[in-house]
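Given next, in structure tokens, is a single chain: the form predicted alone.
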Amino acid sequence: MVQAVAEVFGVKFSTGSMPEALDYISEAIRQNDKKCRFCAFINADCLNLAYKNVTYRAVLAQADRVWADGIGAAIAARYLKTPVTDNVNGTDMLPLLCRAGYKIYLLGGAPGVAERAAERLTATYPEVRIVGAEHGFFAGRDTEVIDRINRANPEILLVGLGAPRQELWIAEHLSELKCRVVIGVGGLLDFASGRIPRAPKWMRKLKIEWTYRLYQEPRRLFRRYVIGNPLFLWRVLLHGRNAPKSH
């Protein structure tokens, strides 16, 4: 499947839709070739990040996908003239991937986020079969913890850890993962799980979700957004007009 990309911060990124990235999960579980799909969301903070970490722009470089997910990406890919055609996010996209009926395990946050995220989604979508749960402070026991994914089988393993530790993880683990499909997915086990309220609709459509968590959390996210967002677009403007496009 031949997909259009955008390039940031030497950052490739997909600029499609939503319905194409679900065409190509669907497509990976669907393959016989028991080949473990890498995939990934980035935003600004993401980009601020991979701007001066090799290491993580290195391992987004060998994710089979990477979605552009809020206001930041889609700023950045419309000044290069590559736009965005969807805001591909975790948070819309894992109730379309429950109403598959796919086989999913969530990994990651709080110790009983992940179980309490399990418990949601289960009464919500009666579609999905969430085949295991488990919190992300599981340092050392990174065996333990992929034998578990695998004696599970599921189809879609969701990594949140946050960036760049769930991506640098599941590359690290790639080839030691049997399921069909991994995806780095951030704080989004915190919404599904109810523990952080998710922005109304009317700011999502204007594209303000941002300010909303901000609200939520300004201790700890004032940095990634008073901060990173000014620092962003100035970064998409000194050096957006160098850097490479693809199509």
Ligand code: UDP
Second form
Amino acid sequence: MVQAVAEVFGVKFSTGSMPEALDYISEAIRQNDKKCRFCAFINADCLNLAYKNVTYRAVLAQADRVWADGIGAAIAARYLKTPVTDNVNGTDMLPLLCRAGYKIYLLGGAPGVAERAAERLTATYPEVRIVGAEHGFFAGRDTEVIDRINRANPEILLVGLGAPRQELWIAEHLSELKCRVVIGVGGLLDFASGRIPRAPKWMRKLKIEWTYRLYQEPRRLFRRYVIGNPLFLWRVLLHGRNAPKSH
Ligand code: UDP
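Mind sharing the form predicted together with ligand UDP? What's above is the form predicted alone.
What follows is the entire complex, opening with the chain shown before.
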């Protein structure tokens, strides 16, 4: 990676801005070589997963770009004296990719979600070209899915299977994918489809979007946020940049 990086629990990620991330994507598409760039977002929850999961850490190390998503990664990076300049997350990036008019394929979410996201995005951003959309519950049918993606010939493939499943899937199939850029986007398609409403703007400004997510899905997200956030900060104090030795 030729870029400014921070490192938390052995995971290196970019400290750059959203415009830099977009430049990277546009350059990858412009170059039109045979390489498919692997990009990922990392938030506090992902870093907690990476703390425990050595395979996920290894896969993130193979990524061409890892972007710092949210307040947790920013706090950790600032504490470690490598502050990030921006919150580079999928929800803010998606409209920018759409406005740029890229050919995008959506993979992930429950049946119907990616298709609904495609309809909404096309209605909102007439410039975008969504060249395919399908759900993310395709276990064992990877080859068929990859064939469909490659036939649709997208420039950007968004894979929303949740972390770390999506990153492991991307790393396993990277050499078979013919797109220019593939990005793991977690639950982004649920938001883009309108299935899960986003937090109001004022909450986003105060950087407490996670409290809204917790209110929407308290059972599923209790462990992730109420236990996960303090645990994450504790681990940053304890281990900082270093991967834990015992995992
Ligand atoms: N998902 C999927 N295939 C699977 C498991 C999950 O497409 O086999 C989708 C799920 O429907 C949801 C997303 O992956 O849209 C995971 O969302 P979550 O908010 O947990 O992901 P995160 O953003 O935390 O990685």
